[in-house]
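The chain below stands alone, shown as structure tokens; this is the form predicted alone.
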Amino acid sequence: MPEAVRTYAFDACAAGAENSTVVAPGVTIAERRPRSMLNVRGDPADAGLASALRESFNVTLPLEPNTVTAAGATRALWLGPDEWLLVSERHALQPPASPGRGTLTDLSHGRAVLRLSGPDVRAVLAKGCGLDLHPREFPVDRCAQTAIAKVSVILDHVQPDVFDLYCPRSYARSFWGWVTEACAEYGCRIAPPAS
């Protein structure tokens, strides 16, 4: 879809959060707009499969579970033992022609991301989220499915008190009010939305 056409899951419900900023807001949050997601599926041991993503992506796919590997501004989550979840901010990933056994979907527009960041992040998330979250147990670089307020959300723990949140696009405004009103009472700030 066209950039020029190609909405924005989150635009509405920021539109009127301006004004909840506070003076020293324990959480920020802004929606995060990659250029292109791709969820890969396929055999971690298939050769041809590792060489066309090294190649095409310059990133190796994390064989450790729920651990993320990243090679400039593309990341890639470990989602399952043959699944994972490719992330680029700044360029449109590309299926390579030959991905060995494996298969690459484009779900650029299936998902909203919002980041949460802040020193109250944690306590933010532990509201709807049964994960110990503490970075002894969730350090950075790790990443989790799990279920946050009842919607299904990927969890990505980017840097220290920054966290990426995967949801389907179709339950980016209930969320979005979820997560705004679980900061309140930690002060919350709404960022502009980051590319």
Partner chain sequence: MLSIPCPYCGPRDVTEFSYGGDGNVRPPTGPDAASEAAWSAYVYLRANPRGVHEELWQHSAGCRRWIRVTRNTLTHEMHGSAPARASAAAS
Second form
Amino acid sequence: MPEAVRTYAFDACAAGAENSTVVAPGVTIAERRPRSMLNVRGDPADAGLASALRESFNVTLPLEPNTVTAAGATRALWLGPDEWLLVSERHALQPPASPGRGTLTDLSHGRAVLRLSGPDVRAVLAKGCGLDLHPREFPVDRCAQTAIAKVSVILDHVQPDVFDLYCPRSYARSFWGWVTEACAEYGCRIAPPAS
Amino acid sequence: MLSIPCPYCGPRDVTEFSYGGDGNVRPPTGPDAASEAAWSAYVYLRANPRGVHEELWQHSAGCRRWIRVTRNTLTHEMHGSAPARASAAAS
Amino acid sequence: MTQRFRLASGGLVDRSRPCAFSFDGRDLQGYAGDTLASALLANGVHLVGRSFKYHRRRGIFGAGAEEPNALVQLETGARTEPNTRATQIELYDGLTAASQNRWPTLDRDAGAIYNVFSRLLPAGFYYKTFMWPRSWWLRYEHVIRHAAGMGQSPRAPDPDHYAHRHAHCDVLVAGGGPAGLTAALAAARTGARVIVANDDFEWGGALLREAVEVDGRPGLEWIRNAVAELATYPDVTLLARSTVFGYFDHNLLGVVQAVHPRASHAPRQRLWKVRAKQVVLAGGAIERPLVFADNDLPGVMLASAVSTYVNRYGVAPGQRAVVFANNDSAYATALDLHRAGVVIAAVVDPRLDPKGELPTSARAAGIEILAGHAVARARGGKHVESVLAGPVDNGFVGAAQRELACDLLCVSGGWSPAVHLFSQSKGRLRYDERITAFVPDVSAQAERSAGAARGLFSLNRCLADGAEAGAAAAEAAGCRRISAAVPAALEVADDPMLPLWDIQSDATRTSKRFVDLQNDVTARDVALGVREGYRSVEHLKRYTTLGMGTDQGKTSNINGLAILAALIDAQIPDVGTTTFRPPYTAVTLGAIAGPEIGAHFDPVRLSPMHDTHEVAGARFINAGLWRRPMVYPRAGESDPDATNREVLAVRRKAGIVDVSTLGKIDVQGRDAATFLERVYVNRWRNLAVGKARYGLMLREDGLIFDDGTTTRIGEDRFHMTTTTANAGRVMSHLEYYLQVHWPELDVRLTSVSDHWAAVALAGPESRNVLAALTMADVGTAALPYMGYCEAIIAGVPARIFRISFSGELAYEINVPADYGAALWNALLDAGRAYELGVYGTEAMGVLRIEKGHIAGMEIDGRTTPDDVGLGGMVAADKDCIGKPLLARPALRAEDRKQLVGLVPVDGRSAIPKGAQLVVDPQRAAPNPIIGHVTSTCYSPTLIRPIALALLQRGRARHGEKLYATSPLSNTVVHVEVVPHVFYDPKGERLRA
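Next, report the structure of the form predicted together with the partner chain; the form predicted alone has already been given.
Below: every chain and molecule of the assembly, starting with the one above.
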């Protein structure tokens, strides 16, 4: 039996749209293909959960709302007072056998991820996002769940002027259309997917 | 557009929230638990206060918490918010 | 040199950059930096439109947002925009504009006949005249709309696009004049995040029209320096061509920005939604006209507007002017005109002894001042030719009148602060006797007004007031106040104004004294309205149209209130103002809609297998935000034929359908089973691991909320499914109970809807197809009906649920979404040997109707479990959401509608959608309706039409014959009531 082909959410829109020729783009769009996304639910005070996460992934959950802790290629995003998203670029995160009283649910295929970067990235996001993204208010390693263009999006400020946008997989193509249109006036480069 | 203070995420636009109604109604308990009238009141009867009102909202496009918001229905002034469960547990 | 009225020098126009434009087909020329209005005046064109009701000639009256007359149709074709103010249109090369409300031409307008019969068109004329007979209103309206009106909407789709932009700041400054700029500077210097919005394309506001100095330097130089300094702050956003049009709750302000120049991909306009910690309202003040006979003639203009045309645009709007004012400010206009070489025939001033600095300067310049006088009437055919002025006593001008020849009459009745945004913010106004105008008093939101917007009309005080407002706003927003020098201007001593609201004289009884130029409302109309009982200002507005229209009474408001007050013997503050509502000036629908048009009106959700459906030629249907394959017609095949083929493939062989849209919720925790027992009507504790069960959820009111299959995939873990339509609502509902009412339960919910692709594989051959793709044992012993297992299918880890919506042997297979297409294709490949087909939502619907399964049409928010034949599911020995009220007598009444099947008596007539069930279709209305059709289709399996219906006491009526009547399609079908399960009622096939 041949190995199953994996079809990424942005395959049909990103393929062929890459245009690395755009000079000095205001925004660059690149699809991200994190290896693993794991939803964590539980009580942050639960020692069992905390130690399981530390031992399995070397991750400490952020307790301050809307912040991110990073450990190597794994980021832990605060989603709610008892909910986090672990994202690993490279590793397949295997849920530990006994995560204390918490639960870990694999959502690696549930969200599609775009990375937007460049000097005009905030101007583009502000077209659809009501959050205050000024660097003082929304610095690096801050995240938020919000709605952008009526799509539920997790926003992660990974580096200065670099944002990762996680949208539900079913919205990916529609969201791609919105993002590329919003970027157009600033000059937009579409880079190949990064995994 | 109202700005609703989420106790976790801070002020967010009302478009991120869904309205959950009067925060003061409680399902009948004790002797009332079997009373149809008490259940009907719980499900259907609502005050429509002019002024300060405690109501439930869900931060549905954010942290998905149900929260208890104290809002002046006349002026939209917000008098704070708290996780919905804290007050529910206290009552 | 075509611009006859352009002064030899001066102004901010760029004389090296001519702009050709056309107005009503005439080719004209102006300069970059002109507005359309200033360019028209430079060419001697005053007449720009016909009035709304009487079709009187109207000329350019103002120089900004207050303009009531100069509304033009800008551009043509798809880009045409009606009712744009010529005074705010930035001139560009190639601009085309046309006048409105005239036919056939502006100069010879047939509608001017209305002016002749104007005695027959009093206030409330339409209400009085066109009410009989009532049914004729639509015909009248058509004629009225043609005669009275504004411009034309574009007929073609808008070729431009519009953007929205959210913004946050510490201080939003509305206004780019002296107070606005000093406010912005003061705030910016504290490090605050500042947005400054200026509706003009030039910064400077009133300074642009005043020949004055700031800090001993020319005013224009100060503006340039202020704007240059603001531009150096990274956290300052300067928005020119941007009107703050609305002040909404919680300090959210709407700003519409004209994006210029038109770069490629740039939107035409950008609508900003600014959430500001603090707001400084520095929108200045609006000059008021004076009310006298024929005060609407072209050539009658606001004095400040005339100064603007002279000083800012280098245009003289006339050659011989009369200035008529009850205050000092218009003397500056007289001096401006005088300096520009325009003859001042006289300044007419009702005050007996004007001796402020400006009148004194005018006198010194040799300008004649007619003190204690008023203009009783303007005279002229197409344009003002002279005015009649005489001594005025208590608003009345006697017979001793002097005629002053002129081609320009500058009027000023004082100034009204632009309190529009303040009032929109719900702030309370106060009437200021000194300036006879309303000023901001008590704030309702985090804002403050500065400068002329709060009644300070001296430049020096505006500069200081703005600086203080900006510093205070920044401080209130949390920034540290710093001390800085405040710019200063010379204080000009002025005399108090003299209120003068409605100037009458014996000779002018028959002439019109306009209060509201845009809506053709005269002082006489106001008096008539009052006589007829419209004494409330809000009623008077609706009855007379005073203050309506696109300018919303910017120039007419106070005059109208004062005239009303005098008529009802009240004080102006007691009369009050009408409510100020957004927008301050008109906003295009394009800007409001922004990018949310066409494909972006709503987001679209697509299944992971969407592209394979596209390739297979599916026709899609919108299901909420989802696009689902409805049917896969082959070449030349009709949709119904394709649906029948798809249904029969499932019944005879096998088929696959994409069910990825179903809601999927991972329910985990030690109390997961307890939780399910509370939210579903049926039992869950006794469900074995590896087993699925159909569940029914109620709302608190006892009616069915949603249904779906939930599977115990671990001791403390359930995989719940919901209907596609209710996926979001169910999640919210469950979170509500867990977080608000049952925080003690150890249950955690995770929506996994988007993580899993789901395919239903159904039909007698489905097990063979499945077995071909997996090593796992999928035999009926290992995986019985309502069983569950995990297996590798086609190389992908999958969850297999043996559940059936179609009534056949069936499996629902879930794989991680990125493998959905691979699974689909593998099923097609493996299925080829078994004649497997694909099917869409139509066939899925037919299959479930044949099987009598309920769906959204039966779960319509009005049905109980018993109504749909599932009363037995409600566990008697436990409580659940909705159970208490399910016991209500009304929900247990004998005559409730119950789910039944229907078949046509003739075996072939289709049962109409939404049909009502009656005993006797011939009976006269009201014909008792005893039920309704919920779902209807043609059953290719049973080879006849079938339907599901809700029918009073339906289960007791099996065998009865009724009529399904649809007045919509005008059809009546004789039907027989049958049990609602048409196909395999014993369920042998799905257990196979």
